[in-house]
Amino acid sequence: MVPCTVFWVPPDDHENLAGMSCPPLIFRIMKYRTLGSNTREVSAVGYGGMHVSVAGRPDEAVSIETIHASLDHGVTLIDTADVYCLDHTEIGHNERLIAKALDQWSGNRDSITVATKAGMTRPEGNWEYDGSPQHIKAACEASLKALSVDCIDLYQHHAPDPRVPFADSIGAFRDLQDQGKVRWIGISNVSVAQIEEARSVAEIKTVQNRLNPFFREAIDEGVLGHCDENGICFLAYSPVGGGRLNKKLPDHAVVGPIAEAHETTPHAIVLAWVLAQSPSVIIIPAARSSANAINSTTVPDIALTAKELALLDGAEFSRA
């Protein structure tokens, strides 16, 4: 095998690729789709920030190499929380630790969209609900601060609060794009139910729902469906399985095959299913490591064949 080099070209330089002939080099050109109807292209691969700010985060030299090394193979969508952090005490950690990573990477902080969340708290390192209007804006606040911006690219209520009526908390979300400090709105962790309830109060951008083999809800209780037939971009959290899960994927008797044929990982061929499910879907795996985070970035490139996706849609993966 010939060695080689593996270039990451952006979207804009596609163009100047036409009639280059140069054996030694790969230039592997990152996918990209829309963040919803009238916003703008991301990186169909975006990259989950929750995992170097929780327990068993890495030092936070290995966590800004991490996300740099995704930003260095072509992703342009960064997934944060306020609630990303260990505890109430550190609120904001990991949109701080997002914000020192974009300060000192050496692309164009421009390019990168920044999407992050509000509606939960994290008393003791417990997860809570707190979609209140007075809490929500609140946050905004210190999450503007966090990521040391004037506008959240992207804010996205975290899950629907039962002490609360879910439209006086999308309400809130509508405020803050009115007066600036929001450019899109996003919801998570929502039924078709409660989308269409969010909608009646404000423009819904994105829908960020759990979906991975392992757990198929967003396609049968219709979340999927309804966000392609509404313009309205899916944003697919945990698309591995998450925690003792994903360790499953290399010993599972139809995803191994399948990547020893696309000579890559399992975890990449379950990325490739996910993103394979529809054109409107972005995943939005974590990384510790900047080894999984390029790993992640690679999984356009895999065009899983009719038959291996019938495969993967008719095997059992087992949660025992």
Ligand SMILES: NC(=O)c1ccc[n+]([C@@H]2O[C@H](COP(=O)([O-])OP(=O)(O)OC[C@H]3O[C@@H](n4cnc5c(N)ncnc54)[C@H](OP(=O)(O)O)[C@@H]3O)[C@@H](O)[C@H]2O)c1
Second form
Amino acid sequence: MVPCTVFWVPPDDHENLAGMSCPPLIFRIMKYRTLGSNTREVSAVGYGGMHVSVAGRPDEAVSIETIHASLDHGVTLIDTADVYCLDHTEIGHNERLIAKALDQWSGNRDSITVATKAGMTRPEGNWEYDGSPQHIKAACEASLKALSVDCIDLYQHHAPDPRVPFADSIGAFRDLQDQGKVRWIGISNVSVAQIEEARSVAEIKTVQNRLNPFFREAIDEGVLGHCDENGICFLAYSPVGGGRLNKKLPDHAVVGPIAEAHETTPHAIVLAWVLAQSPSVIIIPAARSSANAINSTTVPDIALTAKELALLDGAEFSRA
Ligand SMILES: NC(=O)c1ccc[n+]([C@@H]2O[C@H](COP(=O)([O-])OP(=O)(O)OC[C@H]3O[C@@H](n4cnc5c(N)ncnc54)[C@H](OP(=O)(O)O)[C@@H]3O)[C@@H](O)[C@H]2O)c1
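Okay, that's the form predicted alone, but what's the structure of the form predicted together with this ligand?
What follows is the whole complex; the chain from before opens it.
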């Protein structure tokens, strides 16, 4: 047996290994979690595509570079939606961008799971609900085209529409699955009662709700626990607090020292806290730069101690 060192080497540094007398085995830090029972394993850290398509987005080349940075560092799940765009004139912007990024990526496209959503619209840039079966079925056709696929890996109902019976909206997703246009179904922005209502209509693999230290209602109201008990994957959105609150993290009195102890960033510590809430959790942080995207991919390697988790549990995270 040849003794060998095993350590993580970023893909950018692989050429530096040439000529070493005993090349190390290379492995990825990235850990994997299931996307719901009987689905597939995906990276515990996904990539959330929203901020590269809404207001404040970078130019396309930077966006594609950022998506590639995530994928090159082990991300195998991308979250998008038809409504990640500026307004109704460019529905599907984020889906087309992701399709282009995947097309140009040097890795194996088949190893990447893309999750998109239907059930909202963007008239004049506003965010509105449309959970009608007609809208969902038309949106699916548009998303198949935008993503350039025959079948959507994970199709999520974006949010319950108060004007449409929830069972009718989910029925449209079940019909699309029966037609082979959708592989797995997920729901988003839901309560425990709505999860159960959806499950009476279709097999639900994922629930995508907000979870971060500023907003813990997914824990307090039992949604995360319900996912744990029923083999449903919980996709935690806005895991560092979203576009505004994440900017408060570098100055946080409790997060800062823990980040220093782990020689990482406050954002990574908060993401590690979210990931530590349950093995059912997969985090889908957004990023508009490769540096932020890569930072998030290091999170599964951070082992917070029981004391650190308790400190973060008890800390105040002001939304002011
Ligand atoms: N289902 C829903 O209703 C719903 C709602 C909201 C979001 N989502 C999904 O969840 C994803 C994430 O949520 P979000 O975009 O609201 O907020 P978020 O992931 O909490 O991130 C907000 C911002 O924090 C910064 N950030 C993230 N990770 C970082 C890191 N490791 N280091 C430094 N900065 C970091 C990024 O800034 P920069 O952009 O400047 O890099 C990012 O845009 C979205 O992209 C979308 O896919 C779903």
